[in-house]
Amino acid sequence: MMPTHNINLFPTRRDENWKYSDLRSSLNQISKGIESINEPFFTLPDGLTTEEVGCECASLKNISSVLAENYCHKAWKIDVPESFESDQPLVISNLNCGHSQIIININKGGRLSLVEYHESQSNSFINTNIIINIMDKGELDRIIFHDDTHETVRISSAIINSESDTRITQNAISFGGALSRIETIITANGENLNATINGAYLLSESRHCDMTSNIDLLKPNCYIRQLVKGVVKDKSNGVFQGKFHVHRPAQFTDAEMRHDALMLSDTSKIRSKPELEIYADDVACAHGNTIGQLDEDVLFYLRQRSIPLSEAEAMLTEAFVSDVFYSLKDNHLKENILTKIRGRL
């Protein structure tokens, strides 16, 4: 029997991790999805199958996993065999309202390309909780497309646990919704994690996007690079929260985090909170954060060459955002992302 709706499960601005994204208030106008199950659609590469299992209690709980455990009585599990490789990506589409949990186990030496489409055409709430376990020498290449209506409230959360000698590459693009949160939680349980966690948000009207990440480093010799860029205009709201937590055993960590954003209107808002919590002695860790506007001198230069103002702004904005996706190996997917960006400029 499904549990009844418990409004206390949904955080407010009083919760530190949600102080810039008031999830509970945003649900006041939502008519669907708060208590239902969302059955995602999978396109599987050859050699992989899905299995319906009971909902897994994540060892590291967040709001997304708590909601999934409370409202969804099943999960979809995918086991990636040892030394698996495929030119085909695993594609997950989350178009329906409600809660879902997906469990992906990448066994030793397995390589998985994962593409997620988070798109909705209705006034609804969607919570997708993905748990990814990467065994020794496993690799994950993850791409996230997020483009909801301005009425949709969405949480897309990934809890990634990695063992030794693993590689993670993530690229996310979001155009926001009534409220949206793209959350990535990585725990390095083994040494020699190599991770690139990049993202971009482009927001207009009154859309909201919160890109939050927490990278927990428990073992030595990890290499992390994170770059997030944002563009906001009209009355939109952009949020970036990033944290590197370097535990004492995680010596020789090399980690850098950057968030850069453009504000194209006086009524838009950006809130950012980069954090470093370091207990190891021999590390190289840094973070940077900038918020500004388009360069007036460059705009003037382009206008002097008969380029209309709107076109000049679009050119500079595309150039600002596009270098986030340098790590994408698939040129076709990279061009798809840039095409989506151009369509919003």
Given for the second form:
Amino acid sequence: MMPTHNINLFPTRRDENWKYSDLRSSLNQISKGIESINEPFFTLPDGLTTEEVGCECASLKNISSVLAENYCHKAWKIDVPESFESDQPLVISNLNCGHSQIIININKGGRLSLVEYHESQSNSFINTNIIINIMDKGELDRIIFHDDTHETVRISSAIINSESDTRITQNAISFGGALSRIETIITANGENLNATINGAYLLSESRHCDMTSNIDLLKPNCYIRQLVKGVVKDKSNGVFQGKFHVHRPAQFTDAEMRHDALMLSDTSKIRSKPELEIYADDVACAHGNTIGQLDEDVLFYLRQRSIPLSEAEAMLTEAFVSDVFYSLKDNHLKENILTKIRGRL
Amino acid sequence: MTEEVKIKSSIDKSTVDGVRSLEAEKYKYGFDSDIEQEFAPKGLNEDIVRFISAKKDEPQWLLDWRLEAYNRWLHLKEPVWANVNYPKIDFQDAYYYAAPKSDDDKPKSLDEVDPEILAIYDKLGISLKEQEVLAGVKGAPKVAVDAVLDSVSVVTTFKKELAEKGIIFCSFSEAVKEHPELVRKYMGSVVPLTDNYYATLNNAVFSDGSFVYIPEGVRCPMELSTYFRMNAQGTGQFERTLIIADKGSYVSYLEGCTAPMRDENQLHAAIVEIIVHDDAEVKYSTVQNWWPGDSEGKGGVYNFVTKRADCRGKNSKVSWTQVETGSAVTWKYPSCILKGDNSQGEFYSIAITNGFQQADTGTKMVHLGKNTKSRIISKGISAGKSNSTYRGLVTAHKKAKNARNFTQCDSLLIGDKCGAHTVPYIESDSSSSQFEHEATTSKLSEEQLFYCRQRGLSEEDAVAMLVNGFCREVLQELPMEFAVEAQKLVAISLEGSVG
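Provide the structure of the form predicted in complex with the partner chain, given the form predicted alone shown above.
The complete assembly is shown below, putting the previous chain first.
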């Protein structure tokens, strides 16, 4: 089912940023959601409320914003007060069909733990655009669970604008879909951003997952660590596109990006583009990318100890992927992620 | 009025001024040579294509080739995806053929070449003195040279000596006449007629270049070199080089290029095709020093080149080594298609940009056969207000079992007005492939600089040494003659950037 109008809003592989994720072609098999609005469900910690507002993404240029603007004329807004703290996370779920736009403002010194469930059971199209503004000394811990059917097409996009002395941690786990795009766009408008942006994808059948991020550093002294690991088997397709854009004033940036992928079948694919755009000379920026297989020697070691091959492979794969979430502080959420990973292996 | 360039270490203002005054003068190849030349009429149309073909006395099949390319080019759109900016090129505002005036175009022996032309190459330090080598004169370099001036090859040295081993080293135009079967067999087999916009243009108006054929089992006894010199104003240079290494052969080929200082931009759109058969190896080295434009960014050569090697045979190997210091805009990706099982591709590059130069360069390694290997070492040094981008592609087809790649691309920024970027594309369809890529962008270590200066080295010498260390891996891949020249080039380029 193709959209009845504005087909050109949906990018194809000819658009450089969507080169490995042809969104327009993937719509052929979709039965609903392309032109409808999704009503997300919020589980709010004490002290927070939601408010419906007009859609405010006119100036943003990413596809998710453009589509949300075109098809969804409202947004849900949550204001996190200054110095807010809570044991309870803000949970967003029911993101399973159509477009939605969410705006979260974390005011000065506020701390928010955000958990998102991007899950659908049908061949729907879902576009979720979340805009998060973090004021000075604000903190965001974000966890993304993504698990769709092999027929679902999804874009999950987050545009995060941060001021000075902020901290962001993000952990995403994805099991893919027909086409999935998890996009994170961070703009550091202030100094001293400390950001850890991690993700992992585990794909089987003919699933696809595209983890794309763009981190724009406009001011000095930012510290960025990004680690994304992927496992592909059967006919699945893993994509990583990362970009650090270090603007001229962003001196003393310390930024590292890394993507490692395991290919477990002859028909799987990996596409990776770890990009650096640097205009400041007193910085340390690095990117690394590796593609490989499970270590034959280690597999043999396990099999020699009577562990069947499939179990040995599962153990090593779990160790490979779990590494990403090692530093996750919330043990309950960490165990949640690891359980999901084990369930898939 | 030039604005202050902020650089991290503390430097005298008088040093900054002194070095800045060297910028426009440092390019010692920028001289103009007033030799009588003949030109095609200005502009580009089918008649010009026919003119070029007639001037070279080409057979019908080659004229047809050019015309097909020209007609296809008319329908292509100029690509704009590279990380470079330049004013739109007016393709009608150039001469597509310029040659020294002579009675005929036959390549001459050294004795018959116009002394004025020989003087140009003398001034450039390119030795054409084959007699000295044959007579065993001490210090005479044993390098066969094909000297190309604008659109023609003016002389090729050591042809006879090489021919005794069955090696063909001559101008492309001569190869078309003397070895048409080889040219027809291989031309366009690595870079197809309509591969990309500038390659298609080259196919229509290519001037001259070199042709090399190394027969089976022969190791070429000397380095082969082509030196490209643009001289005439308002011309483009579209050279065409074809190198064929038959089974079990080896050749080391060097390419050098310079151009006079001009206010306008000149286009250099070349094609280099290399075919390597079973167990053969080709080493291709380039020291590119086209006029980079003046300190205000005016003038300079546009270097838009398609270079590709087809490792057709089993165990074949190609190694690209380049030191890029010139050109206003560089846009090139010397690549290897690793078709043959166990074939290897290597790419070693130093790209230095200064002033207002822009470079978008890198390589493509396409793994198709089994057990193929590729290695990419790329170092970019940006200074002044320049921008340098490494763009690379490493790809493995699903049948490319055990493909291996190692890539290291590092960037150095000197000063706070330049930019260094990396855009690597890594695409694997082979589950047994192992690809490793790493990169850093860093400033020269303050501590390392302090250590050198503490031991009596001047700031400039210390930086040159650190940069040379940074570039060592690349420089040691260059043939000896070029390594020395490249070391000097790197020092020269740095002088203008360390204030």
